[in-house]
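In the block that follows, a single chain appears as structure tokens, in the form predicted on its own.
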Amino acid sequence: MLSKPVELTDKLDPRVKRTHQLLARAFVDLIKEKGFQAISVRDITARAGINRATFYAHFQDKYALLDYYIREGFRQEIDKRMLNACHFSRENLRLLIVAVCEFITTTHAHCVPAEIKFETSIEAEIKAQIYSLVLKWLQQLEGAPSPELAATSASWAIYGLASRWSHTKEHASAEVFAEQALPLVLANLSLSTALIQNN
């Protein structure tokens, strides 16, 4: 099941940002520390400076907080690579696939493997995230065949891949692996060869 789409950080009111990003440094410290489920609110509130009412007014619960950080920090990745700006091409398509080998591998760094739930909310979030992307480069692209479809095959298949790839334990650089994963997530877009070769 997809993730709900990504917040606008960007537009939110500075003293929630800054909310946010108190709660999110202070949650991820607690997890390199004590692991996800040791951690409570209360410890959250602690770290971070702030008041239990605060917590609550901006997160249902850690859970929240866990989507929050992993939704917010891929976003990053997508950025920082300026793929959100860009359209359907086979390089882009590459970048996304080293980005999300990059983000499973810096977060897996901080969950302890046993906790279920820490995998499922990357693994949720991360999809989301690709799907909508890939979605929007469709979209642009005349002759794309059922791009919601395509996106969401693509969505399983660079997810699916990058995990495999960062639970392999002798594995290749993300560079490397996104080169051998490229053939098989175009193949999963169904786009014809004349639309690969113009893009």
Contents of the next structure:
2 protein chains.
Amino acid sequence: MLSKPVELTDKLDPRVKRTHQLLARAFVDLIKEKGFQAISVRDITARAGINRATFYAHFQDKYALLDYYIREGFRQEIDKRMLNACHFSRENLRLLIVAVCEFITTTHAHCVPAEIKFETSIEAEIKAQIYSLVLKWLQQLEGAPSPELAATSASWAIYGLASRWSHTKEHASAEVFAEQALPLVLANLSLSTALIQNN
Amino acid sequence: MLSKPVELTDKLDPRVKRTHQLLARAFVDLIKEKGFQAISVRDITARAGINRATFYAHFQDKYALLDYYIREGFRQEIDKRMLNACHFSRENLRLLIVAVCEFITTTHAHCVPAEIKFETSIEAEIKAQIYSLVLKWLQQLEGAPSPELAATSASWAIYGLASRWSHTKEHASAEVFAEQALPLVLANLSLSTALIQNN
DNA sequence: GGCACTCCGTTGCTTTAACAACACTTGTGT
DNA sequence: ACACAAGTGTTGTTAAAGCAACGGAGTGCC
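Target state, the form predicted in complex with the DNA; input state, the form predicted on its own:
Let us now look at the entire complex, which starts with that chain.
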């Protein structure tokens, strides 16, 4: 169990799915109430109606649950826009930026201010997922030089831009911002525009 | 398991509680959509995310689930008004009538018209619970003659009145109706008014 | 210091749920 | 008449969750 908390969503024991859901729901509720640091594993399991020993059968500690929750949340944000099934395009890259913006704002709504663990976990997880997604896109193109470097710079740039956007008072909509950010990210990708399918 | 679906609410395996809840929730949703008759056990378990074999570990069939759902629903309606913890009084009897009215209206909201199985199950279960509650009250008084007969007539009268009320177009509020019905029920109880604590 | 308290992470054992498979009944249509 | 689907109950086996209990670590308190 400890080896693979990687959700395949389908074909997974219904009991496991339920336990994860219940824990995650109790977790976010408690975070809204007390903040992440103040929460104990006892709190989470009591709220979820799950035995404490069962918690440890699924997650190493509350930090692992946080990571899991963030990972799954962002993955769903990606799936919702069907970006995993798609190829590289200007439009899909734009949607990816929007997805990052929206995920950051929704998680910030839950997070009591200045909980660094929250921020750093989000950053690491989102960048990792952006990286692997963009890398997959670039590898499908086959004309791109050093896709690893390009994916790295893209993931950092996208997260950095979205983070700055979210911390800006009175920021524009995610859609508008994405249009602004898009050329910068495309530049970072250092792709000849010929490779990019418009729309 | 088949012997005791009597919910004690507390001190019950969390897994059992969850299974019951999930089944009940899926059940009412499906009733709203298709009506009771059209539902199969497969439908319920599929919707609830519960294995079909597990269903049969808890309930004999969908009729048993219906009974369980009604029983629990009305029991909660009683608990909500703390009538189980109380003694007999004019006010508590009034609250009991209100509880019956409200329960009937909420369940009718779920029930597609003219499903007799629904109606008859509700009637039987509610009357039984009214009976045992009123009987307990009367036995506490100790001055009441033939409490069994009195409780029987009260349960039939209360359900009958409430049922008539619910089927009347443009009926008054349950509170108003309860005030009307109260003297009739008290008469049925054939108690000397001296025994009744006012409020 | 000693004491009470709370949380942590883990263990052995028990209870419950999942799952696949089975024989059986009840239509439905061709 | 026959296959065919779809639902019903039931079974044996396996995996997950519950549970009580443990030692250990930190915290406050007198």
